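Single chain ahead, by itself, as structure tokens, in the form predicted alone.
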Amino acid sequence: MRQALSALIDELRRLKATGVKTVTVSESALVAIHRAVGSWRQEGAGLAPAAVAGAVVPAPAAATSPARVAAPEPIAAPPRPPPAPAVMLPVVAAASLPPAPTVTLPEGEKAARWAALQQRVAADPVCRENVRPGKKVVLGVGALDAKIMFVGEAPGAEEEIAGEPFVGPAGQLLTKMISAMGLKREQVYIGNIMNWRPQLPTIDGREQVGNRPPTEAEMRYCLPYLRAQIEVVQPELLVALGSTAAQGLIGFGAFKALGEVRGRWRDFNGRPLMITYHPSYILRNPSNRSKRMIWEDLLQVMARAELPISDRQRGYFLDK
């Protein structure tokens, strides 16, 4: 129980560090959290009410002389309700993974090689073990002769249902960004570092709420499948969307803040790599300044890919 609540607190701290100020929580989730905290306290975990994020504990009343204050009439304490049943949240041990797979694709046409890769990923026992019942392992999607390949972090709730990357709100925004570049989603290739949605503790019978960044062990396991996709597609340019994707491509611990490397060309196995913010950054910070930062990175991609750039495109999201 302590591990489950610690995981929840760590995720809230991570969101706060990225600039998230509010989190939408359903009433049922709040009830579950209160029950879990109550169970933890009853089991002697020593959690004081003040340890719950956002809790306000009234200050004790100032000491007063007994001679000046009349003794209050005794008040009968209300009957104490029976303790709520404990809600056990299973903790996912994501770090205990086998070595990364060696991926060797058959020779032949791109479509046949990609189909073989898809079958390999779908049958991977580690991928299957980390996907919850009813959900799907996710591989990239798009044109196999794409000049530009976008690389994200991991599937989310919508993606693990559809079995396709970037179909949720961030994916819909990415599609608009691609359209602003003068391209269609079907003309590029879109993939992720991860082939499954990193799990968070859930209550039995309930869906996972929220996402967490993948661990380094999870990313290292899935990276051979991303490299295999790059081998099949052979894109001219790569675009890393967000810090996790950037670290997976240029090296773990290569930077502390994305601003250190964002908007600069790097190299990945001989291919130019542009690093920019994840579309979810705009969802959290929908200002023209945020949009312009990402758009300037995409203008560099367009120029490198020799795509036409109109004056109107050059002026997108400039403050007037």
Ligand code: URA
Second form
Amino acid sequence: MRQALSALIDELRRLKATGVKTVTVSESALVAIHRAVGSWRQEGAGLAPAAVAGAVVPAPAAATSPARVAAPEPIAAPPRPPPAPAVMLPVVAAASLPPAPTVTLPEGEKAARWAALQQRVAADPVCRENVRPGKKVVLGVGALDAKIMFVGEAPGAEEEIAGEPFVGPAGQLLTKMISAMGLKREQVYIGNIMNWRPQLPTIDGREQVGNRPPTEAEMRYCLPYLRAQIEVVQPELLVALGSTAAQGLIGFGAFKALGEVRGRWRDFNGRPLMITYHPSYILRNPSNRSKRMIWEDLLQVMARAELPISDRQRGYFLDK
Ligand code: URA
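Would you mind giving the form predicted together with the ligand, to go alongside the form predicted alone above?
The next block holds the full complex; its first chain is the one shown before.
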């Protein structure tokens, strides 16, 4: 439980770093947080009762201005939820994840190697245990001869249903970004650091609302599967979308803010790697300025991949 709460605080930190000032929390999520805090306190964590009140999620210690949460009325005295057992998650706690898998691919055609990898991931007991009933473990998708491989963070609600990365709102935006580059989604390869949707507590087994970034342990567990996909596809270029992907590829703690590392070429095991923002950043900040920042990174990717670039493309999102 401590881990889920730390993940929540990490996510608030991350949102704050990207400029998000307020976070709206549904009634059910507040109840889940309340219960989670309750069970954490029972575990002896001793969280201050103020944090349980629900009106304001406690800001991380380092934060200067706390992330405000628009709580449902009444703000001052939220209703106490009925006593409930601690939320039980059908997950392998990240801290107790077994060592990362060793992935050995068969020799042969790319399609056969990829199919073997998919079978391996789908049968991985840790991946399976971290996926809720009825949801899917997710491997990458796309052209096995793609020049460009995009790497995202983790499946979300839509992806764990479809079993395919980037099919929800962020995915639809990524597909548009790819077509702005003059490519079709089917011409690139799209993967994620994670093969499962990082879980958050839900009440009584209900559907998960919202996402959390994966923990380092979760990422370390899944990374061999991403490396194996790179080994199969052999893309010329990699594009990391957002902080999680960047951390997975260039190292944990390699940067504090994504702005420090985006927009410059790096190397990932001999392949050029461009780091840019995650499409969900644009969904949260749909200004031309934000779009232009990502677009400039993608123009560099296009140039390096020797894709044609028209004057029109060069000028996208320059208007204020
Ligand atoms: N965000 C990601 O990073 N990956 C997905 O597959 C979907 C949303």
